[in-house]
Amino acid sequence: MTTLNPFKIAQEQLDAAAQRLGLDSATHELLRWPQKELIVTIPIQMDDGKVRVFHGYRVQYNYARGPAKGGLRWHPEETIDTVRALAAWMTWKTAVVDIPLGGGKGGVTCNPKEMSETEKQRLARGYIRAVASMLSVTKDVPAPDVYTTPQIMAWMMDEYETLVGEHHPGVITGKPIPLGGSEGRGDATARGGIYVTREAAKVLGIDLREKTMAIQGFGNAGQHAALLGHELLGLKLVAVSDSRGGIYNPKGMDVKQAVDYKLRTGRLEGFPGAESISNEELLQLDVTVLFPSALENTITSSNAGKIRCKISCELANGPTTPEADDILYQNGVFVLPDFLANAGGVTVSYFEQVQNTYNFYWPLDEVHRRLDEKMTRAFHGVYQLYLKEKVTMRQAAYLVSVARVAEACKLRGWV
């Protein structure tokens, strides 16, 4: 199988939007590349006394609209191109929900599943020491992402504050609540996706009560999507998968039991009352809502024609390739594109920054209300353009966000 370069895909998606918007060549070229990137080596002493050298990255894609913002991924296959692509998507994501931030992303090539808590803490602190010059509440604010937790964020914040010698809780978001984290951050990515799924169902005339959902990827976003999809929309979970494979029961599964089982055992296989199913088979189930919630490039030109869901709500970043997008559009699958569908996470991270800045914290219902408002407005802005321009929802979302970033670059006199 050919390896798809996520950054080339991100550039292709931008190129199409730039052409449709009639962007001048200088603005187009500026938006095709990160404004700043840093690649670092991080020597860490492991528990056995040996030193291992890790490779880390931080990319600030565009900061015309505000400080860069974006998660930190710890993954064995992390590369600079993955981080570039994710930083680009973060730029469009903050613009599409209209929050005053730019886009950034970071990562470390490592396997946290094979590391102890003390090794993770050393790596978290080592990473911050290596990239601290790029970070501050007015420059770049990291957040959690794949395999990084509130605890890891807490260590990073503490290391940054140790380096600068004063409190700066807003420099890292996704922190534990006692250290200035926001209520509602834990399920924000999924909750934002559920809000836009609700709005999509309204415009499509679909009543979601007792309809089916399948979830590919059962980490933080996938688990919360299962719980909230059931609780807020009345959806029935019929299939779910993780990196090892999945489980399926056409009659539906108890969502809380499935989440508890995964948290308790670390896997899905063996869940009582369900048969096993592959990730590939799960994607092709005839369900009302599919939540691709794993990694990039899972829906490609080779399997897009077999996808039968009515709505695909992309909680993962970059799960669908451009060729697959066209096939889904032709086949009438309504795609809620990643940088709209999963923007709930960065939106509540932004709320966390705001609360940190004026040192006053909102109750949970206030966070939910403001998130709902932001996501609903963003969905309808994109949907109106989708109808008007007769393009895919992803292209419509690009038109909204690229126009906003281009305008900020022009107002600054950069182009």
Given for the second form:
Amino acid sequence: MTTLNPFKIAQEQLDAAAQRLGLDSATHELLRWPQKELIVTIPIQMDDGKVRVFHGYRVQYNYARGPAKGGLRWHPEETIDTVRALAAWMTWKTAVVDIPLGGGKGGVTCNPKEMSETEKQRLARGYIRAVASMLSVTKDVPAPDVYTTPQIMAWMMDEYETLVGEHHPGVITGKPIPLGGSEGRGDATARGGIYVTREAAKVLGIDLREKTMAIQGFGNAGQHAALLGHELLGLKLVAVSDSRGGIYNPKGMDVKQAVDYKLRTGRLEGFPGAESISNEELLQLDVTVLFPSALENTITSSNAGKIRCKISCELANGPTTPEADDILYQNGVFVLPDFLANAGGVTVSYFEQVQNTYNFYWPLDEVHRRLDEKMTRAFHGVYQLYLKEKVTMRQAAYLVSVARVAEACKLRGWV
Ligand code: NAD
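Alongside the form predicted on its own that was just displayed, please also present the structure of the form predicted in complex with nicotinamide-adenine-dinucleotide.
Next comes the full complex, this chain leading.
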């Protein structure tokens, strides 16, 4: 029986791939656990003068293929196991798109919605001081994730550079463009998802123009998925939700107006011409493409049987549990698994690091072209294995990634 602990789920997914690949027990055991992790306390003076102690984490899951790479999440429910799971998925993600990086992740248990900008800046700097020994361009490179932003990355980069007394823009990615960020990083996660959705529709023989999409989660990933799904694929947005609930209009909503409304008011309810819909109802709509773009464990054994989309493009990490995966597969829902579908973010983060190293920056169209190449190649590699092995797309993606990471561990002589 699977629990909804994301790290147990990540281990279970790996176990299935290890078995199918016939991995030896030492390699399997090595890949079941993080290589290195650090848990810290971060005392921060709040604006009212009182000190609050935050709990922070940095996990380097596997660095056989290159420096650990992965985002930083600031969330009230962040735990070491969430970070471990996300770090594992980062390892498989960098491997599936074949970039020379490992997987890592970090986070702080906090509620940024209740913190001022000055408190966030002190926490960003405090976190970097606490985990600095783990970080460097050749060891481990953080990036944004849920509730962290380019501004937070800028403060973190500045704190790191102050500690080491040198410029090292490549120590963190997702920075604002004037500080060494890459063109195209802002929408890269969603754009990568849109590219693989385009490829999936081609192999499935679906013409996406004027077809419908629903989006759960309306932050960085979800908003850009709405904009690009419409602009690049001609999809019509019929439903969208955030943590407070959702809105629905079967005739379609103006995507730019919906994004502007959310940015202006901080919510979706009250958007003109749309009715309210719960997150659960949104997931069960009969749409062509569903974009789960919020958090883990959204599609579980209790609702998977009611999911009616043709394609589920997982921009969120870990939105579908293993039992739910089997149900979706049996029901003919084509799942673009998280660590393939949302790999556009880390791919452009990698491009950002490359540009930082050369201190020479690419125009936007070059970033888009290179991202499209990486995502399209990764999709077809996984799809070929899906056809050949008759497994879910997620299992096929695991087979590609785990084989690559296992090979690197072997070549290093670790196992
Ligand atoms: P974000 O902070 O910009 O937005 C998160 C959104 O999810 C918000 O709109 C929030 O209201 C919504 N949300 C939170 N809980 C919800 C719930 N229970 N139901 C519905 N909506 C809910 O975060 P993001 O960067 O867009 O990340 C979203 C997902 O995408 C996460 O799983 C993250 O790990 C994944 N991801 C992000 C990136 C990236 O580059 N930003 C890259 C890869 C994967």
